[in-house]
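Only one chain is shown below, in structure tokens, and it's the form predicted alone.
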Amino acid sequence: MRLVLKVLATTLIITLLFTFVCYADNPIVENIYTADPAAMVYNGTCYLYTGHDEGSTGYVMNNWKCYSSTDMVNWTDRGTPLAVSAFSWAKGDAWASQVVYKDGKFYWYICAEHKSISGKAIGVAVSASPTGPFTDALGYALITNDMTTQTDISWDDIDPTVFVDSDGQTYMYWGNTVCKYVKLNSDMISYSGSINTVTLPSFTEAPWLHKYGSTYYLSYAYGWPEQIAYATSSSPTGPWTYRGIIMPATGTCSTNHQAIIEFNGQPYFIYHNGSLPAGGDYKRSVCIEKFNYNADGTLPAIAQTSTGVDGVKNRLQSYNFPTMFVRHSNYDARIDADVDPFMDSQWQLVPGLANSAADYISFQSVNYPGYYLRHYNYDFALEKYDGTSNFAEDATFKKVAGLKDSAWTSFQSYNFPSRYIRHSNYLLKLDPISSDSEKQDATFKITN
């Protein structure tokens, strides 16, 4: 009995460690690198499907991950329901994918490198559950590179997005350089008619088709580095009217890939960037933002943030210049009056990168996720966290009672404890503090 209990306890611990991931800000998964998000709402739960970046100098991706949430804040890790190895015709590259539900089954549309036909191909797996197990529904690829001749590249058949309309008709869009689509048959694993193309300004890849009200939205990765743009139509097959950019390029990776859903009446925009330590082009992370449609049904500009769905945005108000706040400007740090854009003066106060004990904090830029306030030769700059201990120490500070007014706050350097953050001629410095004016310069109020 003791052995049985020990085994059960060990199994429970492993299960809890494996299944529960809880993050209230961006990125929503921090223990691995995730990319190319797609999401589906089913029975009051949002299921998020992502790629899994495992490389450093290229796209090393062997499987797809699944996460679920009932509030878009707390996410449960559902494991790895599908891998390239499930497709006998595929040899690698678990690139962007999407899962949709129809008639009691869940269909997972993927792209991967084909074993015998040169180039990327699109396949489909099926399951009775949104978390799998999924199996290859065809035993062969639905779309192969020799079927599409609009470009001479081998990676133009990627990034499938599938949309089931209210009348039951299903559409699949995909492509790189050229956007293509077909009407899927009711079996969801075949299509009728020819492969059609859509002309969109600066189309790169990552189409996503969704509907709001009576309007169809086709969003996609635009140009390089990739921004996210969109077009609208009164029909799922166009003609499409280009509407513009909704998310500018990230400073942390060259690609982006979006999903747009509505959950409990709230629209969400899901995307990826390279904001985790050591993140970048080949180590990406999935993030989520709330948004609301404009009154005319157009999409608003959506900023990438470190705070995500419900994280707290802070401002640091100067004690002796109370109309001024700490901001970043061209990666320098200074105090200024209310600024445009306002988000340049917003910070997320996170546990200290070098010491997460109480009162130790680091300042992450809200609108430059992954970038932190760091001192360097006693000056300050906004820099991308590289994961090194040297950076972590430079970017960690202890909150102490305000040197001028104990109701306010001062910030003591972690690795130079005799020095504090202060402003001097409006620029931030790391200085020893002695005079009354220096104490005023080093005193701030944390506001929301």
Contents of the next structure:
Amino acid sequence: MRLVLKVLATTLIITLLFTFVCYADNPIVENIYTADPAAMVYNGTCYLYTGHDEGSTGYVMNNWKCYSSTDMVNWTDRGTPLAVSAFSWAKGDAWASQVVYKDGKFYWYICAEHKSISGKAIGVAVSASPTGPFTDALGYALITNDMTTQTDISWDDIDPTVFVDSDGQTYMYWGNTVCKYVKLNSDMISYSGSINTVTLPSFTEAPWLHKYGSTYYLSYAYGWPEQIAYATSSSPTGPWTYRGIIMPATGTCSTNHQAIIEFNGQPYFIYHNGSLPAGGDYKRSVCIEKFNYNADGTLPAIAQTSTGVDGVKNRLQSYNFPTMFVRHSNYDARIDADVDPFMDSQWQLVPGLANSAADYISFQSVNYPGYYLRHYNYDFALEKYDGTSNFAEDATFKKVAGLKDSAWTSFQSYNFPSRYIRHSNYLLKLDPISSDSEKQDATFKITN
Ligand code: FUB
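May I ask for the structure of the form predicted in complex with beta-L-arabinofuranose now, the form predicted alone having been displayed?
Up next: the whole complex, starting with the chain shown before.
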């Protein structure tokens, strides 16, 4: 009996692990909500530092997380090396942060709510290791709200990004509504000169400074809901030339926050969205995309995907209209030829949301991560998974031999097993299937 219980417990654990860890390539962390990524490459390893969303209706953020990887696909949880409680002057709001390496030490620049000076403030912790332990390097905040008077808001001193240039000079940019910067001293915990400001179109927050070749890139969250835009310069202090939007906003959360790095010669764009089940504005998740610079050094448009760095994208080809593929279109679902954008017809086939046993699958949209194909009144829609069992059942299908041709595939509803996915007048429906033409309409090929 004990053994049976043990086997059952092990099976349950494996099932849970499979459900929460294995199937989705984005987001990269699925057991908690993570936000505001920053990343650093040190000694052949990429270290990813994130915020930790614990709220539902507002930001509840008490600590920062660390993950590491040597291939950008498999990530090791390095725990919680830093919390707001490490800063005696801070009282909450572990907002965006960044870690950089300089002269044998790791410096973690954070923002948090100040206990006695109204508003957000920037502090710095230090460690001899990228994974900590980190301790407050100053015992007080480096930047407080009373030092900056360009705007009346109390949350303008947030989102520090720190860049160590090849000559060793270090720069810190930060801000909300107004983008500011200082030159840090070589001790990394003080700065020289005055606080400068930079004018960027529709600057909201989340600056990130990096260099590629001899060009400096200042990317940032633009407008609201936030898109990610960037500017370039031949100097780390500007003047900056605005270059446009890199990543559009998506429906899963209003903020975005990027980190742009290169690892083993491959550039990566790291950001957050609300694509986990029940995810949203205060339950965000860190995701990663590969990209390549354009030949002229400009950044390409980068789409958010569910498949991330190495996930498999599939298409569903119609049996009787073989030039047509299942696509989403205005949150509806249909078959179409010449799908534009192509990604509207790409699906990530993941274990069924209601049942992850073999052959049960769900269809996650590749370019609308977190959105799944579900039936509703026997019609189909592309909707954000809200974590409910009702949604999960409507979005789960059993892969069976094609009803018209057993070399192809048909998809049987999980909660209405007498019905199958079919197209009818090019629209997807969930119908009982009996006639030969219905069998053809309900038969598909899973292709690339
Ligand atoms: O996570 C709290 C705040 O939301 C960050 O500091 C901003 O960049 C935005 O992502």
